[in-house]
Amino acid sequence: MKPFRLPSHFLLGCASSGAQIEGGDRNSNWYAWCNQGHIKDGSTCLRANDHWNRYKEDISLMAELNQKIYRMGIEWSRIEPQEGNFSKEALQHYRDEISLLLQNGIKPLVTLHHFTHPLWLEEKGGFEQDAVSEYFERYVRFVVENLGDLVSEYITINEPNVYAVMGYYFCEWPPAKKSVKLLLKVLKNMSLCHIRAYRLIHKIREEKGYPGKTMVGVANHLRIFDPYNKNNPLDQLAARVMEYLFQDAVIKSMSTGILMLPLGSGAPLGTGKFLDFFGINYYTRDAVRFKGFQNTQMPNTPRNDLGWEIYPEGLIRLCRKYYAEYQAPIWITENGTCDKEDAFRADYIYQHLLAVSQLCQEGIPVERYYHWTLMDNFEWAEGESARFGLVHVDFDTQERNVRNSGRFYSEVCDKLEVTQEMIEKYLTSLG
């Protein structure tokens, strides 16, 4: 291990989503899904971290850990609990939370859709219906008009490819409808939702003269797809096809307005550049076999608690590729690992930030890094069993305790470097 520095303008913080930490919301598609017994450990997002009531405590934790930025989700199900009826109380709660972040010197990046939405929308068909872009635009308008004086940065949609694949192919998430036709329609509609929201956010903030530079983008879930056998041309072909179908087609559609096959064709809302930054959520690599069009893993590689390969070089490869294509500043909107014992999280952070420092030295404008996540939370189908937090949470008592990796990351956030002393203090004792 070697010391390294990050640029003086670089910003570090953490990311979360509303449904995974807030608790108490009985009005979302994921609350209904939990109640149907689909969560592996039997837990429910109704408990989560009780962040709705404990946000002051959690923001104090962020400040203690020297966080400069925070990617937070707001819940559509709270903001618009019934179709067309908006909750001033929920809006005020988010204003209070964001105001406290700003008072602590933490800049918010607000996610408008992070896998969850109101039950009334789910009952109408969610993102399967063409009218969803109108509903989404109405929701976005209310949020931006009422938070725009506090928030200048937005993610419209988090991981559209994951939402569609998990809900319409693997059927491990709501609405669990196995249909490639619906999957593609959902991705098309999400693309149109993003484009309309992107234009609207810029329009509202410009017309109202809200402060701050308007920054709007998507949190793209990106993976490395490598051929299982790099010398097998069929495995090479399968990896390229998988990469295009899982991520490149939807990214191109959302970023340019040109719908890519098989999502659609043409540019129904016109063409343009619909991103102010390129958001990357990166966790792992897949090894692809042509036989059975199968995703597997490279042999003899390090894995986390969920069996995902730990592959820091993938972050370098992805940033190089997508910066070359889209020429936009890169924000690492999620990166972290599942490590219940906190045995390798500090090393994981070190390795991925070392990759970021290399990219910055190359002149690629990686500007931010949001660690996933601040504290152990409700991790979708895995429930409370998958622990990604810098902070350990006892879900029964809601007690928070900072892990060793959290202390390490706190120092990195404060110093914008990893020193030899920090390596000896936090990393040399790791197995």
Given for the second form:
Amino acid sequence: MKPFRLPSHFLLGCASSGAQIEGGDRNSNWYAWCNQGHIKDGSTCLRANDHWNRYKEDISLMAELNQKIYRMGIEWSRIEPQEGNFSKEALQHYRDEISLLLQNGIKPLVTLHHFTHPLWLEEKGGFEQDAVSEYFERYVRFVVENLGDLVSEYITINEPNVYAVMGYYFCEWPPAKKSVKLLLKVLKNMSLCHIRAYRLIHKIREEKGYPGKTMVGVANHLRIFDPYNKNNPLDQLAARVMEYLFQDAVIKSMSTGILMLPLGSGAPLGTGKFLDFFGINYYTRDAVRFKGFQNTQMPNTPRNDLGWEIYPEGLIRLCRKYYAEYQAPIWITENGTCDKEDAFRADYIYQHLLAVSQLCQEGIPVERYYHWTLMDNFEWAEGESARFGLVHVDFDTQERNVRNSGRFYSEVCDKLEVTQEMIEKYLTSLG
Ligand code: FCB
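Given the form predicted on its own, corresponding form predicted in complex with beta-D-fucopyranose (FCB):
Starting with the chain above, the whole complex follows.
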């Protein structure tokens, strides 16, 4: 392991989502889903981190850990708990929370949809129905008109591909309807929602003369798909097909307005460049076999607690590829690992940030890194058992304790470098 530096303008912080930390919301599709007993450890997002009530304490912690930027979710189900009924209290809560972030010198990036939405919308068919883009637009209008003076940066939708695949193919998430037809329709509708929201956010902030540069994008979940056997042309083909179907078709549809097959065709909302930054959520690589059109793991590779391969090189490959294609600044909108014992998280961060520093040296404009995540939280179907936090959480007492990796990351955020001294103090063995 060697010391390295990040560029002086580089920004580091953390990412989270509303439903995974806030607790207390009974109006979302995930609340209903948890109540049906689908969560592996029996936990529910009703508890989570009680961040709704503890946000002041959590923001102090972020400031202590030298966070400069913070990606947070706004919950649609809190803002519009019943159809057409917008909550002034929820809005005020988010205004207070965001104002406190700003007072602490932490710049917010707001996610408008991160897997969860109001139950009334789910009951109408969620993103399967064509009317969803009108509902989404109405919600986005309310948020941006009322928060747009404080927030200039937005992610419209988090990981549309993961939302669609988990809900309509693997059926481990709501609404658990196995249907490729619906899956494609959802991706198409999410693309249209994104484009409408992209235009609307720019329009509102411009018309109202709100301060700061408007930046709008998507948090794209990107994986590396490599052939299981790199010399087998059929495995190579399967890897390319999977990459296109899982990520490239939807990214292109959302970014250009041209619907790609199999999502659709034509450009129902016109064409354009609907991204101001290219958001990458990166975790792992899949090894693809033609036989059975399966994705599996490369043998003898390092893995995290959930069995995901730790493959930092993947971040370099993805940034090169998508920068060449979209020519937009890159924000790593999520990267992190599940490591209950905090045995390798600091090394993981080191390796991925080293990759970022290499990309910057090559002239690829990677500008930001949002670590997933500040504190252990409600990890969807895994519940409270999968621990991704820089900070350990005891969910019974809600006590927060900074882990070794958290202290390491905090120093990196402060200094924008990893020194020899830090390597000796915090890092172990992975590399
Ligand atoms: C991403 C999700 C995020 C979190 C991490 C571990 O796919 O966007 O909410 O669950 O994975």
